[in-house]
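A lone chain, given as structure tokens: the form predicted alone.
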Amino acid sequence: MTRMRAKRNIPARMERCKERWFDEPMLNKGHWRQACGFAEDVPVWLEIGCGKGKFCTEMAAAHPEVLYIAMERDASVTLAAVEKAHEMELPNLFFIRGDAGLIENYFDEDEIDRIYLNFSDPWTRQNKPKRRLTYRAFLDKYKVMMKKGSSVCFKTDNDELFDFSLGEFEECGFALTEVTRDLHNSEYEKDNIRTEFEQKFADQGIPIKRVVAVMQ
């Protein structure tokens, strides 16, 4: 897979979106909804790991009474979607850049009510699958920020990492539903947002594979 070329000016450029993103977000913990400026009861839907932002842009977009959050590490990848949502001006869409593995310090009990989990990386190499984002320990940190009946919906090309996260939700008691081998060939097509990546896939005729899976 190629690998998307390094940003210049990235500190200018992020300084020219500033309304999409916050200096220090683990002070928001907890209260994520005041500190965009929404109501208590609006649903916050966070996505870990966004790309260059198609899918969070066009949720975000799709759904202005939500408020979206996007999560991405690298900062090359974090700015393209930045300056996606800043020229698309939408105010309900706000980024962290950061690593999923200390999602803990941004989110607190009961503060999300959704979660997508887009291709992540499926860590195929031996030894590696606690790196996934659907390993129990990231699932179990998941419990804790979201909310009783909210769901954590992820999609993957990869079959082994498809058969993985199954067993996974439910060891760690998510109900599954909407489950597909086959999205695009599917009655759940008809509401998909695709990515960059889930398009690629798509074009080289790779089936792909989504489950929602539910916090009871």
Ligand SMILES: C[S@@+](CC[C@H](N)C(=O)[O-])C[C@H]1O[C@@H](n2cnc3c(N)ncnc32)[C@H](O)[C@@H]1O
Contents of the next structure:
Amino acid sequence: MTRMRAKRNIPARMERCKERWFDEPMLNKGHWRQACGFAEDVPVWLEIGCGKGKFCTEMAAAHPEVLYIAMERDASVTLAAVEKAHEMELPNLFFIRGDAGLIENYFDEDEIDRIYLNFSDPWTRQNKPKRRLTYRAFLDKYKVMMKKGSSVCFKTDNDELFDFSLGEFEECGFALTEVTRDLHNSEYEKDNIRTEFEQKFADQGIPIKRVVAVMQ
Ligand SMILES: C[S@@+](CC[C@H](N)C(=O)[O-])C[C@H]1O[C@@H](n2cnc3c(N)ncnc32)[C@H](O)[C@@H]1O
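Having seen the form predicted alone, I'd like the form predicted together with the ligand now, please.
So here's everything in the complex, that chain up top.
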């Protein structure tokens, strides 16, 4: 999978879309709905590692009733997603340029109604499981931010990461639902929105794994 070439003029281009993202997202901790101009009962969905923004823009367009926050740590990739959202004029999609390792600085207890992790870096070659976004230390952080009964929706092409993640979800007390090792040929495909990486893997004939892990 080729890496994206670094974009030029990132600060100036981010500035042009400044109503789409937050320079100091930690200031919104505990009041994201208010900060984004939404009512207190609006569900908040968070995507971590959103890439160039295909999934988050399509999800936000399909779910105008939801406040969708997308987080990405790479500056060029964030810019691509922010510009896409800006072009589409989506009123319910906002971005954080930041690292999931610091997520507890951005969200308060019970603030999130759903989390999406799509094709997170597998860290298999370097054998660094602690860096995986489904490692138990991350899941424990997510649990604090998530409402009871809410879920983490996880998709990957990678069998090793998938098996690891199922174990970590169970270890952290999540119930595994809607588990499939071939999403595109399953009953869940009809509501599925494909991400950039998902489409590339599907084009190569690689089956997509998916689980919805529900917090008990
Ligand atoms: C393999 S790409 C998948 C992109 C997109 N979700 C998709 O499915 O097309 C993983 C993305 O997650 C981002 N990422 C990885 N670790 C992250 C972290 N700790 N915090 C925020 N973003 C992260 C990477 O920069 C990259 O854009």
